[in-house]
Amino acid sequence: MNVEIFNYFSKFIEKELGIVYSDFNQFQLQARLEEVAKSLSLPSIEAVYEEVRRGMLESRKQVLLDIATNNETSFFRDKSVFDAIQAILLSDLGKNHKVKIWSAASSYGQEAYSVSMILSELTAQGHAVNGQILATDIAERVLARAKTGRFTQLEVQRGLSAPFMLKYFSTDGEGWWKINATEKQRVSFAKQNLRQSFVSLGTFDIILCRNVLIYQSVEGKKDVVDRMAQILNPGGYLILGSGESLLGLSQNFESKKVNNVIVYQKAALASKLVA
């Protein structure tokens, strides 16, 4: 791939969605654009950049977006981050009403799912916490896949033991393992590019955008991080992933330790929570 065609499908799908590749990492943006072509019938990457720059018909643009995309994610990713949520929804955050929580860049809804057994995990052991989760992503594919709440033998695999394995999915005789109603009904889905208004959301109390401003500018970092902090509920939650921070992001959060995990509480009530 050329010089001339890998700087226009950065600057395209940064425009599009926020993420950046740089000359580092030029190699996967070439394999992601060359998946493309494939999915498209198109013989090469070159074929792409020409239908794109003649304008590319909504529904093929969507298949490019859809790859551009990192999907990489398993159950209970960092379990650490999962005991700090735990802690939260057992604070004075997850009484007398039903916690909103959002799974940003949600994939094929792993994070979305393992907090739904947290919730079940809590209320068998008799906390009173209910909780409502959204899952969003860009990436219409994966949407599909993760409504239906099915897995692979491999997926359930990575970060779920067995004993949860067993408790909260059930196998279809095709080889696949499908989570539980009571744990999916709980999720609901919807298609959100970070770059787009989240006002139609709602808002939440807590928010989890993890291993995602990763990919997007320092710009796109404040951009996303102020957006958010708009539609979370006083004293609510923003948890990234365990190597970002909002170190020069935004005044609008208070570092908190949580079971020795750093999550960001908005800071107009910033409450107490027990580390």
Given for the second form:
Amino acid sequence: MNVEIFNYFSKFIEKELGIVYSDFNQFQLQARLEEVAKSLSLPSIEAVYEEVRRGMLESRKQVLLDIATNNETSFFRDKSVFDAIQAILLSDLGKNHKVKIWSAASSYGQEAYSVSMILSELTAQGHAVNGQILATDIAERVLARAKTGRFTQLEVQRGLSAPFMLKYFSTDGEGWWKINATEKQRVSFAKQNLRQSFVSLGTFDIILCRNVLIYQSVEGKKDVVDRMAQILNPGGYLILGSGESLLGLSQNFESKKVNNVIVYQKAALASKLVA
Amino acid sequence: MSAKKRFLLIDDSKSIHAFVREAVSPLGFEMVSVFDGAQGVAKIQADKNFDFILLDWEMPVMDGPTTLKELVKMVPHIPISMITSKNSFENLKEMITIGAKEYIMKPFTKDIFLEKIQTLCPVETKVS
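Form predicted on its own done, so how does the form predicted together with its partner chain look?
So here's everything in the complex, that chain up top.
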């Protein structure tokens, strides 16, 4: 892929999604564009570029945006974070109240379904905790898969112990592992571009936005975090990826350590923010 | 028991032995290889000094489920994972019911394999 093509697609993706591809992850973009070419039955990245240059960008836009996003994830990715989520669910936040959780950039739903499994575990242990999870992603093909609650053998093995696979999944005879109805019913899915308004999503007690902001520019990060603060209930939590921080990005949160995981709690005084 | 972690691999596939040996080499584990269930049972009779056991399903002489039943009786404290291409829910349920702690379905990737090993034998845990 030559510089002209790389620059064209990286600028397009940054403009649409805020995801920054630069020299260090050029190979990642190249791999994704090769996937775009394959899915459009075109022989090469150059052929995709030619089509787009001929004015076919709009018709190819969704495929490009779907594939440009990163769908690599697993169940209970970074187990310590889920221990922290469990502790938060058992705190005052979860008392006499249906906890509303948003899994932003949810990919195939592993994060959302993991939280749902935690809720089931807590319920089985006798805790009166209830929750509802919204999982969003920009990519339509990813959401379509996520809604089915079906996972491949490789996906289901990533992050799930055998007893959990047994407890929360069944097989359908075609090689798919399907999450059980109780855990599926707690999760709903919607298309959401993180660059666009969150107001229609409602308000939340916990927002999971892990390993998403790393692809955004600093200004993009600030914008997303500010708008997340606006739809987070007072005392609610924003949880980022283990390598991410709000340092220098927002004044709306207080960092706290829960089970050795840094989480960001929205100050109660910040509740007057207008969504 | 020494601080170096040891495990027993019971599998008739030499390529699995080669894969596992290569995958765990950075972890400094000692791998002991046998190639059927009867050899596995005999090995455990002679030496119970293992941190975990990996066990194939389909093998000559003594198959995985029969071997698992024997090993669970002999060394109930040692975690055992099946490593198999028998991939149905019923297969999984049967083995967990007998006493397997984990279940690695083939094909798998190196990252999945290492994650399962970590479940069986956390690297932070000091073996006394």
